[in-house]
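Below, in structure tokens: the form predicted on its own, a single chain.
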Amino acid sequence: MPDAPSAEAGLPTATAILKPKRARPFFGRHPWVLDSAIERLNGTADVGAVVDLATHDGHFVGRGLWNPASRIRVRLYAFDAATRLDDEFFRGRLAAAVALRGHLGLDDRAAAARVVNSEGDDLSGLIVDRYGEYLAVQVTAAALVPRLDAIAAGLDELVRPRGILLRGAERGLAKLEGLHLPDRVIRGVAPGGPVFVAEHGLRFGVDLAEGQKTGWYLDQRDNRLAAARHARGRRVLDAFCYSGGFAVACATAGGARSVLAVDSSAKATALAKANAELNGAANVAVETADAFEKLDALAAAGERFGMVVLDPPKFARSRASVDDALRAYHRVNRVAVGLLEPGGILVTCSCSGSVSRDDFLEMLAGVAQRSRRSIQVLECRGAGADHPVNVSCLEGEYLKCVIARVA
């Protein structure tokens, strides 16, 4: 077997022995190694080191990094053995990050949009989202800390931003790697304030300190306008509302005669009045109420709507949870299409990665069969092309987003 390489920059410390017949998925170029596939460690390792992957009979696989305390126990970063991952190797991929976005024509400083889409940019554990002229780092693998303060400083090289800011990862997440990372400014300047941005011809206002995620959902995006695009004179609903992005863009773009949105956050619910009215949404009400029991109390008054749009939390965290979170999506689009009248449209979405997209539609197939309602599926959608999904992990294809009609 190969013995421990020395500790220089970028070159592994130890190497992980895969169990016999594990490692397909790996020369597949899949970047999560679990503890359930690796036999040993040959060498000692911290979190943060940089090891290799090689078969049980000592055939290098890749090159990752080393978490001890998460079940994603290496995260591969490069295939081949002559690679270094050391600061340049990260600057390389932030840098082939920000030009993906500029030919996709997504670096406008008075818009927002994904830098770094983790596995999605060959960057696993990292998302980097930007908002007008502030940067938005959310570090997801704990094995990427250490490396934090070079990563900061190449995106402040490629991007130039007034400031860096270091939001934490979701609690349960956290735990599983062992994150504590605070929020925290760690190049330049916080904003004194919202942070406005274009979107399709409207401003949001985002909260970078405190928001949800990074301070706005930007994979919904193109959704907002494709959903708004059907919301012409109709009465709209948006449940789970957040800072109100589908109910402006359908109350404005969209051209709704009216909109309801319903979240849960008095602070989300703030930002989402504060967004109708810097775009001039008159006819957008906002209120503050547990999206479920607002959905079955509109069900129950008799209550009818031309659209409703269902942007749930995400429902399942893991593979173990889908069956109970298909139940619950199940339940609250099953309000929702009691609460259409005949030819409706429902913009309904699922955030939760270990949710398929056949699960969802056949979970939509459920709903129609138990409501004996038609659902005819109109565009079948998902994040925008600032999201990349790479073929070797298409866990990273979470999003779901259908606009169907209701007969």
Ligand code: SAH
Given for the second form:
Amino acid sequence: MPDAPSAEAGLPTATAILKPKRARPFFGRHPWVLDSAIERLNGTADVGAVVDLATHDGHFVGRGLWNPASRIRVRLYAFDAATRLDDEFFRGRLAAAVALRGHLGLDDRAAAARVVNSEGDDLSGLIVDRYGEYLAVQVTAAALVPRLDAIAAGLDELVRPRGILLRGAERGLAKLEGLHLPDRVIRGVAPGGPVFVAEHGLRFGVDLAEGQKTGWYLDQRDNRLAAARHARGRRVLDAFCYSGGFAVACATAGGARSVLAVDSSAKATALAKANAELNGAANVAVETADAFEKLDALAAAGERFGMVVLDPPKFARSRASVDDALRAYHRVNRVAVGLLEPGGILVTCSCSGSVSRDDFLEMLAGVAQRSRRSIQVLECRGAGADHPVNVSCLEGEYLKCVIARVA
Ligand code: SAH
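Provide the structure of the form predicted together with S-adenosyl-L-homocysteine, given the form predicted on its own shown above.
What follows is the whole complex; the chain from before opens it.
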């Protein structure tokens, strides 16, 4: 792969000049400079080039990487003019991210954890997940593509995995960035089959080649345990179960009486069945079905559960669709509440970044009102600590997981 201009030296080939009065977010260390904030580019820059960002009247603001094809025209990685964005710089950021997981106790070689969380680790556009002895890398910034080799070398040296796999970004994101990266092994070897990882004393098989996200919803790890704590003796419904994370945790460690797990993807339910079996959870029934229809059918049949887990896919793709998303959350949560016996537990999640925590809780208040049930919020959770959020880029805080008791 060709190197971006100056990638080695890490010094700018051009300066992006901001429109007047548009510098505040970037003095505030926000890493995304949208095309609409930029007045012009002084000099020339190709995708991946190092550029400086300057105010209208020429004051240095930050240093980043250029992508002429993306609405995020510049991603900022440094806020002082002395820093070179060279291979050593990126290696340093990777080392800090790896060290943080060590500090968090999330470096167990038998388990899974997110090693690099994009802006949360000051590495905008880079996701690295570790599954046992393997790493899965997702690049969501085209400007990082010319640096992929250096990033893989850095990860190899810092983590010493058996293999590093490149997984394509979510289709929408890839399109926005003009990314065309086929899945491939970029270092070492690919696993021969599923990779088995430990989570809270359980074992799960993860499909690194074809699984959703990079194979597993790592962000829900601690929420699966938190939910399981409420499951004892209950009949549990895990709608949108993917590979059975919540279902298996509730059925085994949680001591649920029985669990019904539903997902519309046959690949997901095959993984969920295998994971239930792997953990000796004979009380988990897995069904391939549309969860919205299944919830309606269960309600129509007068079925009742002691606990319902709702972890649907993203409803809001953009700010414009927040109202539609909130209506969809209201509808599915209302049906779920209707399925709960008095004193039942609702575990309801949203991974739509544009739906705020407050919006989500207000939606639940609407559900309480319409269903004439009291909803007590017991825990209001987010992603685990291996998904740090950069306080200057709150767009990174997308996951909500509310555990509530419904009277
Ligand atoms: N709770 C899971 C992650 C769920 S992700 C975990 O902890 O691992 C959301 C899931 O919803 C995906 O597995 C996706 O296949 C599923 N899904 C999307 N649309 C669906 C629908 N209409 N009905 C059922 N499942 C659906």
